[in-house]
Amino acid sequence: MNLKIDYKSDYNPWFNSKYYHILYKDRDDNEAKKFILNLTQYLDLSKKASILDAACGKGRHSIEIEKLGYRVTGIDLSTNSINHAKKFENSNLKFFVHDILIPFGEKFDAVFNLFTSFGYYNRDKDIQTLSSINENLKENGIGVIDFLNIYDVRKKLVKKEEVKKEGIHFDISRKITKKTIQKTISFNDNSKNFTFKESVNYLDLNDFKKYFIETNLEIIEVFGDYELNKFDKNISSRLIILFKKKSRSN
C-alpha cells in the first residue's frame, strides 16, 4: 500500500508530521546560535526588545534569541513543533500555534523569519506574508527574512539520496522548475509506504525586490550568509534581507 498525502489545503501536513522530526532532528544547534548572535549583533537591538519568530519550529532559533535577554514570541502552524517548543517557556519566551499570513495582533520590535520558512504557500500569499510581518511590526521594527541563495542550491543540487534515521530509510529526490525547488521523501515504516513533499518557491532577490515594492517595506541590507557577509548570487550560501517599514513620508 502507498499512502499518498493530500496536499490540496494551504498547510502541508508534512511539517506536522512526526517523520519531518525524525528526518531532521539533527539540525544544527551551533550554527543556530551563532547566527543569531551574529544578527541580534549587528541590529543592536535594545534589550528591552520585543521579537516575534514567525515560523519558529521547534523553537530553536527563539531560544537562543531569549537567552541574550530578548522577550521573544513564537509562532508555528506545526502543534507538533509548538508543543516541543512549549517545554522551553519561560516568562520571556512563549510560543503559540499561528499562522504566519495572520497578523499576531501585537506589535513588535522586530520580526525574524529564519531558516527558509518563507514560500511554501503560493507566491501571491508571499505578499500576504510580507503584509503580516508589516502589521507585526512596531512603526521603528526591524524585520529579518533568511532565505536560500537559488543559485547556490542549483549549483550544489542533490537529486538523489538515502538517509536512515531511527531505522527508517528516506529517499529523497530533488528537482528545481521555473517557480519551485521541489523535494520527495518517501520511505516505509510499519509496512506502509509514505511519499510526502516539500515545495518551496523560487525566489531570487530580484523577486524579493518586486515584492517589497508591493508592500510597505523597504529592503536595507542584504548578507549571503550566518557570518553576515554581503550577498554575492555566485558565492552565497543564503540570502537574508534585513528590511524596515517605509517611512510615512515615502
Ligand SMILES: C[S@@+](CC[C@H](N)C(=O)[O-])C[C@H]1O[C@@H](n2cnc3c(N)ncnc32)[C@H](O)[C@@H]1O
The other form holds:
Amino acid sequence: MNLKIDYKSDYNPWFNSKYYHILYKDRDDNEAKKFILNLTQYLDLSKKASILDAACGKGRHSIEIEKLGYRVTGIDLSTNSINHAKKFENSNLKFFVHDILIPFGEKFDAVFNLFTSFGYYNRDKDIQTLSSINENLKENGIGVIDFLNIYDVRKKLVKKEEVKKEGIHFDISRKITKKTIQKTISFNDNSKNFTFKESVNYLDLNDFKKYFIETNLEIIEVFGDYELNKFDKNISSRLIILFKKKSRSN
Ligand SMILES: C[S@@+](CC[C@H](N)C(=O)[O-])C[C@H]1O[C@@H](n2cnc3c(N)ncnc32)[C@H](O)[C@@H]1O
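Given the form predicted on its own above, I would also like to look at the protein as it appears in the form predicted together with the named molecule.
Full complex below, order starting with the chain above.
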C-alpha cells in the first residue's frame, strides 16, 4: 500500500472552543460507562491489556476503561480537552495531544474510536486514520469504531433546533448532503456573533468495508447500539464495528 501521509489535518477549532463544551456539557456519561462495560466484557481482554482511546475528548471513556483495570492512553487534538483529562491521570491512565491520523508510536491490545470521532476529513484522511489505527494495533489487537448509523440520522433528522445552555442561546441547523452530515451552530456571546460547523462523512457499513479492504483490516463483528445488539441499518442507533488486522493467510 502506497499511502501519501499528510501531516496537516484541517482540524476543526470548534472541538477546542469553550462553546463546544458548553453545548455538550450534558453528554450522557452513564451511557458511556455502560457501553465500556459491555464492550470490555465482550472483548474479554486480559487485565494487563493496553488500550488507546483515539480522539478521547475529555477522556470520559478512558477514565471508565482505566477503572476496570486496563492501561489506557487517550489522545485528542483538543488541547483544552486534554488539559481537562490530564486531571484524572494516574500511572495507568495517560493523555496526550496527538493527531489520530498519525500513529502514536506504540502498539496496543485494542484501539477505540468512540462516539463519532471518525470521518471529519476527506476520504484519503479516513484511510490515513485507519492506517494509523492499524499501525497502533498489536498483531492480535482489536479495533473498535463507534460511528453513527446514517440511516437512523436521516430518519430522525431535526432540521432546526434551539438550545439554551449557561445563558447562551444556540441556534442549530442540520442538513444531509450527498457526502456529509452537517450541523451549523450559531450563537451570540458578549455581543459577538459566532458560527461553527460540524461535518461528518456520510458513511455506511459498505463504505467502511471498502475502507477496511484498503487498509488491510477485517471486520469481526458489527453492533447497532451500546447494548451490543446486532446491527440492523433500519433500526440501529449506532454503527459499531469491531475489526482486526487482516490475517496473513487471507
Ligand atoms: C464527537 S467528539 C468525541 C470525543 C470523545 N470520544 C467522547 O466520546 O467524548 C470528537 C473528538 O474528535 C477529536 N478529533 C477530531 N479530529 C481529530 C484528530 N485528527 N486527532 C485527534 N482528535 C481529533 C475532537 O477534538 C473531539 O474531541
